[in-house]
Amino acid sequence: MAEQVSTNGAPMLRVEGLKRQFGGLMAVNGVSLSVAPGERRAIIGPNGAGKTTLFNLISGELHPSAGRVYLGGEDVTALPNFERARRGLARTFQRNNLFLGLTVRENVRLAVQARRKVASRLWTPVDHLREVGAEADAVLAELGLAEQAHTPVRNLSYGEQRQVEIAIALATRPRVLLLDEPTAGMSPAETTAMTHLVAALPRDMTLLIIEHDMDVVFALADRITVLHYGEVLAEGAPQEVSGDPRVAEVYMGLESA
(Lines of atoms letter the chains of each structure in order from A and count residues from 1; the text may use other names and numbers.)
(Lines give C-alpha, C1' and ligand atoms only; values in the text may rest on other atoms or scores of the structure.)
(Ligands and ions follow the chains in the order given, each with its own letter.)
Protein backbone atom coordinates (compact mmCIF):
# COMPACT_ATOMS: atom_id res chain seq x y z
CA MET A 1 0.00 0.00 0.00
CA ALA A 2 1.15 3.56 -0.68
CA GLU A 3 2.81 5.66 2.00
CA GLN A 4 0.14 7.64 3.82
CA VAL A 5 0.16 11.44 3.64
CA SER A 6 -1.36 13.98 5.96
CA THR A 7 -4.76 15.25 4.88
CA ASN A 8 -4.56 18.34 7.14
CA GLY A 9 -4.72 21.80 5.65
CA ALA A 10 -6.29 23.19 2.48
CA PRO A 11 -6.94 20.71 -0.34
CA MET A 12 -4.86 20.92 -3.50
CA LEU A 13 -7.85 19.86 -5.60
CA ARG A 14 -11.49 20.26 -4.67
CA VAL A 15 -14.65 19.70 -6.69
CA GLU A 16 -18.10 20.56 -5.44
CA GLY A 17 -21.34 19.14 -6.78
CA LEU A 18 -20.01 18.46 -10.28
CA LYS A 19 -22.64 17.44 -12.81
CA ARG A 20 -22.43 16.72 -16.52
CA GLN A 21 -25.40 15.75 -18.60
CA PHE A 22 -25.38 14.43 -22.16
CA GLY A 23 -28.95 14.62 -23.41
CA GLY A 24 -30.94 12.41 -21.05
CA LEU A 25 -27.84 10.81 -19.51
CA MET A 26 -26.40 12.25 -16.29
CA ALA A 27 -22.81 11.00 -16.66
CA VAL A 28 -21.60 12.75 -13.49
CA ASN A 29 -24.21 13.53 -10.88
CA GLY A 30 -23.23 15.77 -7.98
CA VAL A 31 -19.69 14.50 -7.35
CA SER A 32 -17.70 16.24 -4.61
CA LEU A 33 -14.05 15.45 -3.82
CA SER A 34 -11.36 16.97 -1.65
CA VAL A 35 -7.79 15.85 -2.36
CA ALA A 36 -4.95 16.91 -0.05
CA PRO A 37 -1.54 18.14 -1.26
CA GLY A 38 0.64 15.12 -2.00
CA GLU A 39 -2.26 12.69 -1.75
CA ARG A 40 -2.59 9.77 -4.17
CA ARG A 41 -6.28 9.26 -4.87
CA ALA A 42 -7.60 6.38 -6.98
CA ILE A 43 -10.93 6.75 -8.79
CA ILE A 44 -12.49 3.36 -9.45
CA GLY A 45 -15.83 2.00 -10.60
CA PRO A 46 -17.43 -0.19 -13.27
CA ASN A 47 -17.49 0.81 -16.93
CA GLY A 48 -19.81 3.75 -17.46
CA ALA A 49 -19.48 4.97 -13.88
CA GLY A 50 -18.37 8.44 -15.04
CA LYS A 51 -14.66 8.25 -14.22
CA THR A 52 -13.26 9.66 -17.47
CA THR A 53 -16.02 12.27 -17.66
CA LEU A 54 -15.01 13.40 -14.17
CA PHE A 55 -11.39 13.71 -15.33
CA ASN A 56 -12.55 15.69 -18.37
CA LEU A 57 -14.40 18.09 -16.08
CA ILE A 58 -11.43 18.51 -13.75
CA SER A 59 -8.95 19.06 -16.60
CA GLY A 60 -11.20 21.43 -18.54
CA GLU A 61 -11.81 19.18 -21.54
CA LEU A 62 -15.51 19.48 -20.68
CA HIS A 63 -17.49 22.18 -18.90
CA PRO A 64 -19.82 21.08 -16.10
CA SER A 65 -23.58 21.38 -16.25
CA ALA A 66 -23.30 22.41 -12.58
CA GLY A 67 -20.70 22.51 -9.82
CA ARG A 68 -17.25 24.01 -9.26
CA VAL A 69 -13.59 22.98 -9.62
CA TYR A 70 -10.88 24.47 -7.38
CA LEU A 71 -7.14 24.08 -7.91
CA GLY A 72 -4.95 25.15 -5.00
CA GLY A 73 -7.91 27.12 -3.64
CA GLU A 74 -8.52 28.98 -6.92
CA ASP A 75 -11.85 28.55 -8.71
CA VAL A 76 -10.86 27.34 -12.20
CA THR A 77 -14.32 26.22 -13.32
CA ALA A 78 -14.54 28.78 -16.12
CA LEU A 79 -10.95 28.34 -17.30
CA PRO A 80 -10.06 26.32 -20.44
CA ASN A 81 -7.75 23.33 -20.19
CA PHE A 82 -4.60 25.22 -21.22
CA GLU A 83 -5.12 27.79 -18.48
CA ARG A 84 -5.54 25.02 -15.92
CA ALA A 85 -2.31 23.49 -17.24
CA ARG A 86 -0.53 26.82 -16.64
CA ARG A 87 -1.74 26.68 -13.06
CA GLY A 88 -0.18 23.27 -12.50
CA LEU A 89 -2.65 20.65 -13.74
CA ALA A 90 -1.39 17.91 -16.07
CA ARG A 91 -3.07 14.84 -17.49
CA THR A 92 -2.43 11.65 -19.42
CA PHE A 93 -5.11 9.93 -21.49
CA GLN A 94 -6.32 6.36 -22.00
CA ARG A 95 -4.85 6.46 -25.52
CA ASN A 96 -1.36 7.68 -26.27
CA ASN A 97 -1.24 11.33 -27.27
CA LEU A 98 2.32 11.52 -28.64
CA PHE A 99 4.21 12.75 -31.71
CA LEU A 100 5.13 9.30 -32.98
CA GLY A 101 7.57 10.56 -35.63
CA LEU A 102 9.67 12.49 -33.12
CA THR A 103 12.19 11.05 -30.68
CA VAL A 104 11.50 10.60 -26.99
CA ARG A 105 13.69 13.59 -26.17
CA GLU A 106 11.99 15.78 -28.78
CA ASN A 107 8.56 14.97 -27.34
CA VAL A 108 9.63 15.90 -23.82
CA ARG A 109 11.56 18.93 -25.04
CA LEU A 110 8.40 20.34 -26.65
CA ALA A 111 6.63 20.11 -23.29
CA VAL A 112 9.47 21.98 -21.59
CA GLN A 113 9.42 24.64 -24.31
CA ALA A 114 5.68 25.09 -23.93
CA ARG A 115 5.98 25.55 -20.16
CA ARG A 116 8.83 28.03 -20.54
CA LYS A 117 6.99 29.72 -23.47
CA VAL A 118 10.14 29.40 -25.56
CA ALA A 119 8.20 28.30 -28.65
CA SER A 120 6.29 31.60 -28.71
CA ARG A 121 9.45 33.74 -28.90
CA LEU A 122 10.79 34.76 -32.29
CA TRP A 123 14.35 35.06 -30.99
CA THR A 124 15.50 32.75 -28.21
CA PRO A 125 18.98 32.95 -26.62
CA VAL A 126 21.11 29.86 -27.18
CA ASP A 127 21.57 29.48 -23.41
CA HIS A 128 17.81 29.17 -23.00
CA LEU A 129 17.68 26.43 -25.62
CA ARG A 130 20.46 24.58 -23.80
CA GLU A 131 18.50 24.88 -20.56
CA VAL A 132 15.43 23.41 -22.26
CA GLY A 133 17.47 20.44 -23.50
CA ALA A 134 19.07 19.91 -20.10
CA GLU A 135 15.70 19.96 -18.38
CA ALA A 136 14.28 17.44 -20.86
CA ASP A 137 17.28 15.19 -20.25
CA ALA A 138 16.78 15.44 -16.48
CA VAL A 139 13.14 14.32 -16.78
CA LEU A 140 14.15 11.37 -18.95
CA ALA A 141 16.84 10.36 -16.47
CA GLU A 142 14.36 10.60 -13.59
CA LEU A 143 12.00 8.15 -15.32
CA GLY A 144 14.70 5.80 -16.58
CA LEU A 145 14.21 6.77 -20.23
CA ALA A 146 17.65 8.25 -20.92
CA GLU A 147 18.73 5.30 -23.08
CA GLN A 148 15.67 5.76 -25.30
CA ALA A 149 16.15 9.54 -25.65
CA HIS A 150 17.00 9.45 -29.36
CA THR A 151 14.61 6.64 -30.28
CA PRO A 152 11.56 7.57 -32.39
CA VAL A 153 8.48 7.13 -30.21
CA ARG A 154 6.84 4.87 -32.81
CA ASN A 155 9.66 2.35 -32.25
CA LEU A 156 8.97 2.01 -28.53
CA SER A 157 6.86 -0.67 -26.89
CA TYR A 158 3.39 0.32 -25.76
CA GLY A 159 4.48 0.38 -22.13
CA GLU A 160 7.44 2.63 -22.95
CA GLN A 161 5.16 5.00 -24.84
CA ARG A 162 2.97 5.33 -21.76
CA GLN A 163 6.10 6.18 -19.77
CA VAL A 164 6.90 8.92 -22.28
CA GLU A 165 3.43 10.36 -21.72
CA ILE A 166 4.17 10.64 -18.02
CA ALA A 167 7.55 12.22 -18.82
CA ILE A 168 5.78 14.85 -20.93
CA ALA A 169 3.35 15.54 -18.08
CA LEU A 170 6.22 15.85 -15.58
CA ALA A 171 8.02 18.27 -17.90
CA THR A 172 5.22 20.76 -17.26
CA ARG A 173 6.05 20.60 -13.51
CA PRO A 174 2.48 19.97 -12.38
CA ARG A 175 1.11 20.35 -8.89
CA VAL A 176 -1.67 17.91 -9.76
CA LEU A 177 -1.31 14.99 -12.18
CA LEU A 178 -4.29 13.04 -13.53
CA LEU A 179 -3.43 9.54 -14.78
CA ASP A 180 -6.20 7.97 -16.86
CA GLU A 181 -5.78 4.18 -16.95
CA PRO A 182 -1.95 4.22 -16.87
CA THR A 183 -1.68 0.41 -17.13
CA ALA A 184 -4.51 -0.23 -19.62
CA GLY A 185 -3.51 -2.71 -22.32
CA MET A 186 -0.18 -3.53 -20.71
CA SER A 187 1.41 -6.92 -20.16
CA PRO A 188 2.00 -8.02 -16.54
CA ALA A 189 5.66 -7.00 -16.81
CA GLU A 190 4.76 -3.57 -18.23
CA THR A 191 2.12 -3.12 -15.52
CA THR A 192 4.69 -3.84 -12.82
CA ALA A 193 7.14 -1.38 -14.37
CA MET A 194 4.48 1.35 -14.63
CA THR A 195 3.37 0.78 -11.04
CA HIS A 196 6.96 1.19 -9.83
CA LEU A 197 7.38 4.32 -11.97
CA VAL A 198 4.25 5.96 -10.56
CA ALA A 199 5.14 4.94 -7.00
CA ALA A 200 8.52 6.68 -7.41
CA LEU A 201 7.03 10.02 -8.50
CA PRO A 202 7.69 12.94 -6.12
CA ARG A 203 5.48 12.77 -3.03
CA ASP A 204 4.82 16.51 -3.14
CA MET A 205 2.85 15.99 -6.36
CA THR A 206 -0.87 15.30 -5.97
CA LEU A 207 -2.06 12.33 -8.05
CA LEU A 208 -5.50 11.23 -9.22
CA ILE A 209 -5.49 7.82 -10.87
CA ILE A 210 -8.26 6.06 -12.78
CA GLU A 211 -7.38 2.38 -12.75
CA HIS A 212 -9.16 -0.97 -13.19
CA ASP A 213 -6.34 -3.18 -11.92
CA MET A 214 -7.00 -3.46 -8.19
CA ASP A 215 -3.47 -4.65 -7.45
CA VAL A 216 -2.21 -1.36 -8.92
CA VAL A 217 -4.82 0.63 -6.98
CA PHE A 218 -3.86 -0.92 -3.65
CA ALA A 219 -0.15 -0.49 -4.38
CA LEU A 220 -0.50 3.24 -5.09
CA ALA A 221 -3.54 4.78 -3.43
CA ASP A 222 -3.70 6.62 -0.10
CA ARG A 223 -7.46 6.90 -0.53
CA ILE A 224 -10.01 5.51 -2.99
CA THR A 225 -13.21 7.03 -4.36
CA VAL A 226 -15.72 4.63 -5.91
CA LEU A 227 -18.09 5.94 -8.57
CA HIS A 228 -21.32 4.22 -9.60
CA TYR A 229 -23.79 5.69 -12.11
CA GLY A 230 -22.00 9.02 -11.90
CA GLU A 231 -22.23 9.32 -8.12
CA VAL A 232 -19.84 8.70 -5.23
CA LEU A 233 -20.73 5.29 -3.81
CA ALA A 234 -17.93 5.00 -1.26
CA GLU A 235 -14.73 6.74 -0.23
CA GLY A 236 -11.97 5.99 2.22
CA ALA A 237 -8.67 4.27 2.84
CA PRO A 238 -8.03 1.14 0.74
CA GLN A 239 -8.85 -1.24 3.59
CA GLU A 240 -12.14 0.58 4.24
CA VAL A 241 -13.21 0.49 0.61
CA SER A 242 -12.20 -3.14 0.12
CA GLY A 243 -14.37 -4.12 3.11
CA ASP A 244 -17.45 -2.18 1.96
CA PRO A 245 -20.16 -4.66 0.85
CA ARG A 246 -21.64 -2.10 -1.57
CA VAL A 247 -18.33 -1.94 -3.42
CA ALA A 248 -18.11 -5.73 -3.51
CA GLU A 249 -21.57 -5.90 -5.03
CA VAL A 250 -21.32 -3.25 -7.75
CA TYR A 251 -17.61 -3.21 -8.56
CA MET A 252 -16.11 -6.53 -7.66
CA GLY A 253 -19.05 -8.46 -9.15
CA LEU A 254 -19.81 -10.20 -5.85
CA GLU A 255 -23.08 -10.55 -4.02
CA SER A 256 -23.29 -8.77 -0.71
CA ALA A 257 -23.85 -10.96 2.29
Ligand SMILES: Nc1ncnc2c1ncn2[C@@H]1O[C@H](COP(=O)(O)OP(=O)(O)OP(=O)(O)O)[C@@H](O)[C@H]1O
Second form
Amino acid sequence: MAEQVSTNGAPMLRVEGLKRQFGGLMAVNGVSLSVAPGERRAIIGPNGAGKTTLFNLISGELHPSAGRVYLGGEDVTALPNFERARRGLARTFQRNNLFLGLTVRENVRLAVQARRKVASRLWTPVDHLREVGAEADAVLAELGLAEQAHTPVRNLSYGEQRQVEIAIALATRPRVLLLDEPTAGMSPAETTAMTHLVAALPRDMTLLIIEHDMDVVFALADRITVLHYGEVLAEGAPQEVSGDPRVAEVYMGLESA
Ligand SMILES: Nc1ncnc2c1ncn2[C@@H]1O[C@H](COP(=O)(O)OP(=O)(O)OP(=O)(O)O)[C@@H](O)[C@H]1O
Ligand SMILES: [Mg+2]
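For comparison with the form predicted on its own, provide the form predicted in complex with the ligand.
Everything in the complex follows now, all chains and molecules, and the chain you saw is the first one.
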Protein backbone atom coordinates (compact mmCIF):
# COMPACT_ATOMS: atom_id res chain seq x y z
CA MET A 1 0.00 0.00 0.00
CA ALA A 2 2.74 2.48 0.90
CA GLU A 3 4.81 3.88 -1.93
CA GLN A 4 8.19 2.30 -2.45
CA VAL A 5 10.32 3.40 0.46
CA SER A 6 13.73 4.58 -0.59
CA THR A 7 15.69 6.81 1.70
CA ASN A 8 19.19 5.72 0.60
CA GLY A 9 19.91 4.49 4.09
CA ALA A 10 18.68 7.67 5.79
CA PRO A 11 16.12 7.47 8.61
CA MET A 12 12.57 7.89 7.30
CA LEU A 13 12.09 10.71 9.78
CA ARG A 14 14.67 12.63 11.73
CA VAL A 15 14.35 15.69 13.90
CA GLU A 16 17.35 17.50 15.27
CA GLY A 17 17.34 19.96 18.17
CA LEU A 18 13.69 20.91 17.70
CA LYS A 19 12.39 23.73 19.88
CA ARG A 20 9.08 25.51 20.03
CA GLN A 21 8.23 28.23 22.46
CA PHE A 22 4.80 29.62 23.34
CA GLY A 23 5.42 32.87 25.18
CA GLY A 24 7.63 31.91 28.09
CA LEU A 25 6.87 28.19 27.80
CA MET A 26 9.27 25.82 26.04
CA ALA A 27 6.68 23.30 24.83
CA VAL A 28 9.33 21.38 22.85
CA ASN A 29 12.81 21.97 24.17
CA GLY A 30 15.56 20.48 22.03
CA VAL A 31 14.08 17.18 20.83
CA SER A 32 16.18 14.95 18.57
CA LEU A 33 14.97 11.62 17.34
CA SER A 34 15.40 9.31 14.41
CA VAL A 35 12.82 6.85 13.09
CA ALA A 36 13.85 4.11 10.67
CA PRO A 37 11.81 3.19 7.57
CA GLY A 38 8.99 0.87 8.62
CA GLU A 39 9.54 1.48 12.33
CA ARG A 40 6.58 1.90 14.69
CA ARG A 41 7.47 4.48 17.32
CA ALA A 42 5.29 5.35 20.29
CA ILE A 43 5.60 8.83 21.77
CA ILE A 44 4.47 8.87 25.38
CA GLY A 45 4.60 11.33 28.26
CA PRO A 46 2.35 13.17 30.69
CA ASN A 47 -0.25 15.73 29.64
CA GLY A 48 1.45 18.89 28.40
CA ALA A 49 4.77 17.11 27.74
CA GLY A 50 4.87 18.50 24.19
CA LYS A 51 3.78 15.42 22.23
CA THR A 52 1.18 17.12 20.03
CA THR A 53 3.43 20.13 19.56
CA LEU A 54 6.17 17.77 18.35
CA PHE A 55 3.71 16.28 15.81
CA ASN A 56 2.72 19.79 14.71
CA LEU A 57 6.38 20.61 14.11
CA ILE A 58 6.92 17.38 12.16
CA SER A 59 3.84 17.84 9.98
CA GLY A 60 4.40 21.56 9.43
CA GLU A 61 1.29 22.79 11.24
CA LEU A 62 3.77 24.74 13.35
CA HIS A 63 7.24 26.00 12.60
CA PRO A 64 10.04 25.50 15.11
CA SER A 65 11.82 28.22 17.07
CA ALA A 66 14.99 26.18 16.39
CA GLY A 67 16.00 22.83 14.95
CA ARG A 68 15.40 20.84 11.78
CA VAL A 69 13.02 18.20 10.38
CA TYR A 70 14.19 15.68 7.77
CA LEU A 71 11.86 13.43 5.80
CA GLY A 72 13.58 10.54 3.99
CA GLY A 73 16.86 12.44 4.29
CA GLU A 74 15.46 15.68 2.86
CA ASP A 75 15.42 18.82 5.00
CA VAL A 76 11.75 19.87 5.02
CA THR A 77 12.01 22.39 7.87
CA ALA A 78 11.14 25.34 5.65
CA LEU A 79 8.31 23.58 3.79
CA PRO A 80 4.62 24.14 4.55
CA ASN A 81 2.42 21.24 5.69
CA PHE A 82 1.02 20.43 2.21
CA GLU A 83 4.52 20.12 0.76
CA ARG A 84 5.37 17.64 3.51
CA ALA A 85 2.15 15.77 2.71
CA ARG A 86 3.24 15.59 -0.94
CA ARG A 87 6.43 13.97 0.23
CA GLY A 88 4.50 11.21 1.96
CA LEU A 89 3.59 12.49 5.40
CA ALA A 90 0.05 12.10 6.79
CA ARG A 91 -1.44 12.59 10.23
CA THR A 92 -4.54 12.41 12.33
CA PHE A 93 -5.45 14.97 14.95
CA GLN A 94 -6.17 14.57 18.64
CA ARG A 95 -9.75 15.67 17.98
CA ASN A 96 -12.05 14.62 15.17
CA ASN A 97 -11.60 16.54 11.95
CA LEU A 98 -14.40 15.05 9.82
CA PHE A 99 -17.28 16.34 7.68
CA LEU A 100 -20.04 14.95 9.87
CA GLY A 101 -22.85 15.48 7.34
CA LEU A 102 -21.04 13.57 4.58
CA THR A 103 -20.85 9.81 4.30
CA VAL A 104 -17.77 7.79 5.16
CA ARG A 105 -17.02 7.30 1.46
CA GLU A 106 -17.47 10.99 0.68
CA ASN A 107 -15.03 11.93 3.43
CA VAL A 108 -12.40 9.51 2.11
CA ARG A 109 -13.05 10.55 -1.52
CA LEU A 110 -12.29 14.16 -0.65
CA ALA A 111 -8.93 13.13 0.75
CA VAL A 112 -8.08 11.01 -2.30
CA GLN A 113 -9.12 13.87 -4.55
CA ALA A 114 -7.02 16.42 -2.68
CA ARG A 115 -3.93 14.25 -3.06
CA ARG A 116 -4.52 13.57 -6.76
CA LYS A 117 -4.93 17.25 -7.45
CA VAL A 118 -1.37 17.89 -6.33
CA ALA A 119 0.10 14.56 -7.45
CA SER A 120 -1.04 14.15 -11.04
CA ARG A 121 -2.09 16.16 -14.04
CA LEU A 122 -2.40 13.23 -16.39
CA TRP A 123 -6.00 12.15 -15.88
CA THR A 124 -9.13 13.11 -17.76
CA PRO A 125 -12.07 14.26 -15.60
CA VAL A 126 -14.07 11.05 -16.17
CA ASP A 127 -11.17 8.72 -15.44
CA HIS A 128 -10.40 10.86 -12.48
CA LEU A 129 -13.83 10.48 -10.87
CA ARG A 130 -13.85 6.74 -11.41
CA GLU A 131 -10.37 6.27 -10.03
CA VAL A 132 -10.98 8.47 -7.02
CA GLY A 133 -14.04 6.39 -6.17
CA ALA A 134 -12.12 3.15 -6.64
CA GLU A 135 -9.27 4.33 -4.44
CA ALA A 136 -11.65 5.43 -1.72
CA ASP A 137 -13.37 2.03 -1.85
CA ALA A 138 -10.00 0.26 -1.65
CA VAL A 139 -8.99 2.16 1.47
CA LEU A 140 -12.37 1.50 3.10
CA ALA A 141 -12.11 -2.21 2.30
CA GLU A 142 -8.57 -2.38 3.72
CA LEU A 143 -9.79 -0.91 6.99
CA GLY A 144 -12.97 -3.02 7.17
CA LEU A 145 -15.18 0.04 6.76
CA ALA A 146 -16.88 -0.96 3.49
CA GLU A 147 -20.20 -1.67 5.16
CA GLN A 148 -20.36 1.84 6.57
CA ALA A 149 -19.36 3.51 3.28
CA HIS A 150 -22.73 5.17 2.73
CA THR A 151 -23.43 6.04 6.34
CA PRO A 152 -23.20 9.71 7.27
CA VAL A 153 -20.22 10.09 9.59
CA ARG A 154 -22.37 11.64 12.30
CA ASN A 155 -24.31 8.37 12.58
CA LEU A 156 -21.19 6.33 13.34
CA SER A 157 -20.00 5.43 16.80
CA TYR A 158 -17.12 7.47 18.14
CA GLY A 159 -14.73 4.56 17.62
CA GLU A 160 -15.79 4.21 13.99
CA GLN A 161 -15.37 7.93 13.42
CA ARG A 162 -11.77 7.67 14.57
CA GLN A 163 -11.25 4.78 12.16
CA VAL A 164 -12.53 7.00 9.35
CA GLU A 165 -9.89 9.57 10.29
CA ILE A 166 -7.26 6.92 9.73
CA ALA A 167 -8.88 6.00 6.40
CA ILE A 168 -8.60 9.65 5.38
CA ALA A 169 -4.93 9.77 6.32
CA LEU A 170 -4.31 6.53 4.40
CA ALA A 171 -6.09 7.91 1.34
CA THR A 172 -2.98 9.98 0.71
CA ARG A 173 -0.91 6.74 0.60
CA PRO A 174 1.62 8.03 3.13
CA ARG A 175 5.11 6.71 3.81
CA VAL A 176 4.98 8.20 7.30
CA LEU A 177 1.79 8.29 9.37
CA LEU A 178 1.43 10.26 12.60
CA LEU A 179 -1.43 9.20 14.88
CA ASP A 180 -2.27 11.51 17.79
CA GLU A 181 -3.98 9.47 20.52
CA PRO A 182 -5.97 7.20 18.21
CA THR A 183 -7.70 5.47 21.15
CA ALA A 184 -8.45 8.54 23.27
CA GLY A 185 -11.97 8.47 24.70
CA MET A 186 -12.67 4.97 23.43
CA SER A 187 -14.36 2.08 25.18
CA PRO A 188 -12.22 -1.02 25.79
CA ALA A 189 -13.84 -2.74 22.79
CA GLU A 190 -13.21 0.25 20.54
CA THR A 191 -9.62 0.44 21.76
CA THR A 192 -9.09 -3.22 20.86
CA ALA A 193 -10.57 -2.67 17.39
CA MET A 194 -8.37 0.36 16.81
CA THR A 195 -5.27 -1.49 17.99
CA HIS A 196 -5.98 -4.29 15.52
CA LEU A 197 -6.58 -1.79 12.73
CA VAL A 198 -3.27 -0.03 13.34
CA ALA A 199 -1.40 -3.33 13.77
CA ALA A 200 -2.69 -4.43 10.35
CA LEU A 201 -1.34 -1.37 8.52
CA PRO A 202 1.38 -2.12 5.95
CA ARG A 203 4.62 -3.02 7.69
CA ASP A 204 6.69 -0.72 5.47
CA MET A 205 4.72 2.32 6.56
CA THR A 206 6.59 4.30 9.22
CA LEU A 207 4.31 5.05 12.17
CA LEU A 208 4.53 7.50 15.03
CA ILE A 209 1.80 7.06 17.62
CA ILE A 210 1.10 9.32 20.57
CA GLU A 211 -0.69 7.08 23.02
CA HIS A 212 -1.53 7.10 26.73
CA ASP A 213 -2.80 3.50 26.92
CA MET A 214 0.26 1.38 27.70
CA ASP A 215 -1.41 -1.83 26.52
CA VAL A 216 -1.81 -0.23 23.09
CA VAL A 217 1.79 1.01 23.19
CA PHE A 218 3.09 -2.46 24.01
CA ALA A 219 0.94 -4.05 21.33
CA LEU A 220 2.17 -1.72 18.58
CA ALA A 221 5.51 -0.09 19.28
CA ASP A 222 8.96 -1.25 18.16
CA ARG A 223 10.47 1.58 20.18
CA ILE A 224 9.23 4.20 22.62
CA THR A 225 10.27 7.81 23.12
CA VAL A 226 9.26 9.39 26.43
CA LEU A 227 8.78 13.16 26.47
CA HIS A 228 8.75 15.16 29.68
CA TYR A 229 8.63 18.97 29.84
CA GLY A 230 9.42 19.14 26.14
CA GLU A 231 12.54 16.98 26.39
CA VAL A 232 13.34 13.35 25.60
CA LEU A 233 13.50 11.67 28.99
CA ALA A 234 14.11 8.16 27.68
CA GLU A 235 14.09 6.18 24.48
CA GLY A 236 14.38 2.49 23.72
CA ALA A 237 12.66 -0.82 23.22
CA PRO A 238 9.37 -1.20 25.15
CA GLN A 239 10.94 -3.48 27.80
CA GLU A 240 13.84 -1.08 28.41
CA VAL A 241 11.66 1.99 28.69
CA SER A 242 9.07 0.39 30.95
CA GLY A 243 11.85 -0.76 33.27
CA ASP A 244 13.39 2.72 33.48
CA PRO A 245 12.74 4.09 36.99
CA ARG A 246 12.68 7.71 35.75
CA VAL A 247 9.89 6.81 33.37
CA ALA A 248 7.96 5.04 36.08
CA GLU A 249 8.28 8.14 38.22
CA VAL A 250 7.04 10.73 35.72
CA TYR A 251 4.67 8.67 33.66
CA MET A 252 3.66 5.18 34.67
CA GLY A 253 3.29 6.38 38.26
CA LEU A 254 0.81 9.00 37.13
CA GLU A 255 -1.05 6.43 35.05
CA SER A 256 -1.71 4.11 37.95
CA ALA A 257 -2.32 6.91 40.46
N1 LIG B 1 -0.85 27.00 20.47
C2 LIG B 1 -0.40 27.04 21.74
N3 LIG B 1 -0.29 28.19 22.38
C4 LIG B 1 0.17 28.24 23.66
N5 LIG B 1 0.54 27.16 24.37
C6 LIG B 1 0.42 25.97 23.76
C7 LIG B 1 -0.04 25.84 22.42
N8 LIG B 1 -0.04 24.51 22.09
C9 LIG B 1 0.42 23.86 23.17
N10 LIG B 1 0.69 24.72 24.18
C11 LIG B 1 1.25 24.36 25.50
O12 LIG B 1 2.43 23.61 25.25
C13 LIG B 1 2.54 22.54 26.19
C14 LIG B 1 2.62 21.23 25.41
O15 LIG B 1 1.35 21.00 24.83
P16 LIG B 1 1.06 19.73 23.92
O17 LIG B 1 -0.33 19.88 23.41
O18 LIG B 1 2.14 19.57 22.94
O19 LIG B 1 1.15 18.55 25.00
P20 LIG B 1 0.78 17.01 24.87
O21 LIG B 1 1.98 16.27 25.33
O22 LIG B 1 0.24 16.72 23.54
O23 LIG B 1 -0.35 16.87 25.99
P24 LIG B 1 -1.70 15.95 26.02
O25 LIG B 1 -1.25 14.60 26.48
O26 LIG B 1 -2.55 16.63 27.05
O27 LIG B 1 -2.30 15.97 24.65
C28 LIG B 1 1.33 22.64 27.09
O29 LIG B 1 1.71 23.32 28.25
C30 LIG B 1 0.34 23.43 26.29
O31 LIG B 1 -0.54 24.15 27.11
MG1 LIG C 1 -1.57 16.07 22.83
